[in-house]
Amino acid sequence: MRGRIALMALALGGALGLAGAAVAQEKIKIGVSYPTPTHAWAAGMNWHAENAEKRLEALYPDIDLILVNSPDPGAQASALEDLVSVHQIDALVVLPFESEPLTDPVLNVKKSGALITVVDRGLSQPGIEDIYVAGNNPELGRVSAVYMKSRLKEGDNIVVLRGIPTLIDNERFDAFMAEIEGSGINVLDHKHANWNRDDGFDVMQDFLSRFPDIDAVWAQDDDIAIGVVAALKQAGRDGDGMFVVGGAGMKETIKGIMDGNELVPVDVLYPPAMIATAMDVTVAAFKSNGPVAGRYILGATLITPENAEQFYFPDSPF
């Protein structure tokens, strides 16, 4: 009898041990979806995402972060479907390639029961996300315009190069225009340059061909600004007192500000590390005993020769 009891206890203990091991091996799966890097800011974001993945998985062995980048909106929509159907994610951190075409795919992920964190580019339908993390887009536009007003006078002319058509581009542009309104500064034209150097070059070439008198350029983004500067130099108009204001905080741009670059004298911060912030907050939703749902809006500091050194990180990829 004692032998049978011992065997039964051993069998029961083994079964419980297997069940415990299975529970121990269960992972909290968090998908992280963002566009394939095509410019420096996105490359910096990718670097921060990969480093956050290593850090968080080392800190929490039961967290599985699944990073996927996509080259276009359609590919990103397909990637989101796979994160649900194949990986059965518990949460999604997503930086939409574009707002409108990714709204329904993210909503479908939400319907699967996953927690949703949206980064940077808001969706076209409010209320889908549980957590929103972004730079201060209206403030980026407003700070840029305030600097323009400090340098320009009534009757001066500027051109504007916008980003990809998204909610955050609208927020930046609308705030910039609201601040410029009433100053007497003329906005000659504005066109989308898609946060891309080549597009920035092409759009600025068009502006230069149509407008002989331009006093300043709001490029909104450091990659666009690089294209703008290249177009100015090719046209021989980089020494006529015109200046360019970009945005993001690229290390090459900040180094130029530190060195007294008169063509690009300032920048406005928009940190690519926000993807890591979003991943931290999403993990905290599963690990913290405090509430984390809500909006996290980061700052938009004007980077000048006086403070540029504190934003300069030479070892960063961005």
Given for the second form:
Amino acid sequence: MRGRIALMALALGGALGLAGAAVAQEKIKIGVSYPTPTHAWAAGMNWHAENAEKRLEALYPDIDLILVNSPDPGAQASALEDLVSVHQIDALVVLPFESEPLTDPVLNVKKSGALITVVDRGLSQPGIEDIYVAGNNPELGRVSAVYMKSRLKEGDNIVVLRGIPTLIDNERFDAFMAEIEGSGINVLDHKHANWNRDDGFDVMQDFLSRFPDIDAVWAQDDDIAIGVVAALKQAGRDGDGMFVVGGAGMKETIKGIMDGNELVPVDVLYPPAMIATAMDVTVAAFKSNGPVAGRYILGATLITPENAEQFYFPDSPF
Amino acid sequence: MADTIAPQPAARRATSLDIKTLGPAIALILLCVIGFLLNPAFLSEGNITNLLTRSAFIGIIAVGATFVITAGGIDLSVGSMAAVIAGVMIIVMNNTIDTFGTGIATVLIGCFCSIILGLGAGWANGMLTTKGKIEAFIVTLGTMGIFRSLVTYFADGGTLSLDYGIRDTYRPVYYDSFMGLPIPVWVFIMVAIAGWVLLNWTAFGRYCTAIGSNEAVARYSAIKVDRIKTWTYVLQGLCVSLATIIYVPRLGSASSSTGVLWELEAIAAVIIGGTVLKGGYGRIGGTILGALILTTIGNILNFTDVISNYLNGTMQGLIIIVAVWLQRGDWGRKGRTKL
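Having gone through the form predicted alone, I am curious about the other one (the form predicted in complex with its partner chain); can you provide its structure?
What follows is the whole complex; the chain from before opens it.
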């Protein structure tokens, strides 16, 4: 008697287990891993990732997106291991915290057979990722310079506020300078303002004390631009056609552009929404009949009053 | 023999005292001369006011830090505390618009809130250090992390922005001047004078020094050590809240990058000013000079392109070390013994 019940239970359990496995196999699991948002741009990315998750899961009931954020590279490496062992993901979308320490963990995910999409920051070994989605840093610098040239004439003076001394900052700055060269526009000086409002304010105050004649400012980043604008207004030097060009696509800046702000008339896009693009492309790898593997470099679009609306997300934190 | 040696210690003390008092002042004057030589615009009225106003934040916080450090403690949480107070102030002011409008009442509520938070946060640091018997370094390292993540949480990872209506009311607190000096500078002067009186002319100041020199002896001398130490942290909290009150109207925003490394700048200002890091000796005047020196270094580096941007940190580090060496180094005494 007892033996029969045990057997039945075993059979039942087995059947349930099989059914569970069948359901799990039907769902396509995609892990999405990125750093915990600690600054506005990353918070915007988090928001766009969550929105893309809702949208894609509503569109494809058999797609399961698993969003994980990690506070440091070590935690992200562990999170990747968990995505493979616990969730048995079929694909991974990853924005690596740092390239070097995450190259091996991502390689291990690839060995499990998953499709790999890398976002924004490349890995230190080529050929691991199937899909690469990133913004275009040199293009951001170049587009900004082209706009400067369109507004300024020979002999005009500009100052440049840079970000945190990193490869990203160098790429943007070098491309900007290359485009400006030969135009006759003088770059009076460039200083690091660390993608930070307070530093932008301080550096701009000092530029204003130092140079009596400045015609425009390249702030490279929307946060720096906010500090720059405050310093210009304090010194009463925000008139006479003075303008500031930032970058990234912060919602307040874009709102200003839509409202016709003359001091910050344009912005250059480096969108946190690129994570959503990466998720779309990765899902397409399972759903589309077209090939998707490859490198997707997003444009550094110049945001003007004409096209601002399509980049405006009032609910996003960025 | 005895006759010749006797006057020497007195002379020695006089010179070492002079160097100790004048070290930071000499360093600051030297910096100003260098700044002027690099670019005469350095001494323009506009730049001097910018410099003084900019020093106010770190300076006010450093006055509080002078008490904490003199009493043998340390507070690493001040930068994060400033960020979280700024964040909460903005949230509170934005939410009271409906009831009180965008007038002075709302700003006053924000300021009141800031002071309560500053006192509370300081009290928590103090109680955990004294009653909780945890090292100040650990307590404030903990609260530093807590405050920093709280502001990130409140801002949802992004930036908290003050309503534009209130901004117009509140803006003058940072940007307006009174008798030729910006208001933040006046606040700085007032805090400095109050701190100087408190440290040098009251029993509280003497108790801080006594506790910092030798806590056990202070306890045997019937000084209420725990209470005095807690008060130093409460004072520090108050200074942070004052600094925040003048910081918020500048850009009207707070985020997780607000006040990053302010704790180290405040501690550096205190030490450059001649206060001893292990406690027992504090100088408010020196702290003020220390804060001015730190801001001036950054300002001068922005005024020249002679030095590579990547070397800014090196220049700052060198100047800090030289400024402290000027007053600590044995070089004054050695010169004397050789004579």
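Source: prediction; values computed, not measured. Positions refer to the first chain, counted from 1.
Enquirer: I'd like to know if residue 133 and residue 220 move within one rigid part between these two forms.
Expert: Two-body split between these two forms; residue 133 and residue 220 on opposite sides.
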